[in-house]
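The form predicted on its own is given below as one chain in structure tokens.
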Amino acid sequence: MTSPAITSAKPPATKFASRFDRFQVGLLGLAALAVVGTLIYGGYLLTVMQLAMIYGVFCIGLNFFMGYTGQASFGQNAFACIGGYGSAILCVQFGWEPLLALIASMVIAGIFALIIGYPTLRLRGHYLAMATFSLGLITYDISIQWTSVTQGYMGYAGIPPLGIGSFTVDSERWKLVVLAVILGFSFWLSLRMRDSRFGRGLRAISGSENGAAALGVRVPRFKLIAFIVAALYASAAGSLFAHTVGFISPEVYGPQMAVMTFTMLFVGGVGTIVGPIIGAVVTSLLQEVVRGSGHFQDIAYAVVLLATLIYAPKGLSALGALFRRKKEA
């Protein structure tokens, strides 16, 4: 029997091409594309696009353990909430330098996602949703509640922008620039984690948990991993909103914040690669643009995303295979 690959009229596949498709590369482009026009025009859109970058942290994470793992979690808010007042009472009350009030907070919402996750990653399904959901709404309440640390709907304003001792990144152009490479790193992280052992494990759970229980995947532990990486990436995220804005107050972390996620990561595409990062970047713009709309403009916004997953229902990462198959049928 011949080899498919000897038989073949079309060369093999190079390892590069193996994880992106022609459109994912040209969905990567524009969107790097539209952060050097921002920097360029300045203005309002330069905000815009600093919240695209950390929104896009979070929906790596948050893809990691939804799309790669086939896991629902409704309360990443809630680890996203840990960083940004980990880093803003770090550095606002106890003078710690960003940068080490950043990791600080990312290591104590691992901590967190290692207490919580034991037990809850136990429950499937709807039951898992529902248990994240809860793990959100009680971090969001306790956030107003415990004010003698949160100060409550008072917020903590005069939060340090990220830096190293003397050196601070004040600029609103170089805060999108710091952004932008945080962003790329942490993609670049996480396709080093879905390439290794521990990523095909996770995608073998995905498919079934007793077919990977069957090959040797130690199903709880894998789940737990994730779990806790993906609070790292929403501690990460947390903590650079409170860097780059300033101010932070309960309301940033609520419930809104995972509806505002989940948005990202349908629309650009759960379990894909650059799913997350076009998910982030085209909602919002999509936001700016349809705000020109007035009393219309959420009617508008959830018209133009009601036909973004009618008409591409995998995210528009996925749009570049849908039409491959069509053109090949």
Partner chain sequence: MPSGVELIQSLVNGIGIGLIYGLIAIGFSVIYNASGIVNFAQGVFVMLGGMFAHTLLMRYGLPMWLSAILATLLTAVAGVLVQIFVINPMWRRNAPLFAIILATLAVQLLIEQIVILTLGDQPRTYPEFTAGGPLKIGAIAVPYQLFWILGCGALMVFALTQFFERTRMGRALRACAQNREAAALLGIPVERMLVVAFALSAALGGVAGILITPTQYTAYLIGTPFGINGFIAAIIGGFGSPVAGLVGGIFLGVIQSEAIVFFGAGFKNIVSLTLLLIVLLFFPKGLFGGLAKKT
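Provide the structure of the form predicted together with its partner chain, given the form predicted on its own shown above.
The next block holds one chain only.
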């Protein structure tokens, strides 16, 4: 979003730490610690944290559309689906390089987001939520029914891991390291975009669409770009899943994924900077903890989610503000 005619003042120069509160930096540190701890400990936790990193990428994108812009999309799993199947088909059927397939899938997903988003984003509120939800469902059904391309419930197996040329990331530990680096890069990118003119425009839209329009923000265009950004992140996450696990099937990108990533975003704190990452890590770990309790896992999961939504609607990242207010009082 750099246009030569714009002479906007740069945002006040901010040091890294002052943009977050200390609590959020602490949370981020804990997340990093969890990654390092997993690297040392190894075992099944590696897989859990790999998925947490992938969903983190997804949620960072979702946060652009949901958090900063204040719109609803329950259908981002559609773009993860495009990314995942794009990677799988290009690599397995046509023998492409994984990295190339990932980028190509992102381009396809972006074009789809443009075509779908243009009419859909005129809707608001519940209508937008339901329209996007049904987009996700349609994609899910197509991925099951269009067996000549997607192989239906069979899914794709043997998707090669990420790599460049002859160097491939094979070991589980290195996969986690690479995914953490990718997540860090996505995070940095999202920070840059958040504080750009574009990002500030988005946050103006979430405050008041009319107000933003009065200030010269092109609301429909900004919304559409935020939607596409979210779709690109989702597609990348879908591809990363395919390359990391090596197998995909329609269920991976089903409506469950939409609800789960939504949960992550809300647990971490929608609209906060570190929320998506914290939410992805905490929710992934939480799922593993309650998985031990047998039949009650989904019940525990739903109860925790409801409690978060009712009592901590701004998520974990906002808890810092809560403590601070208490101290001052």
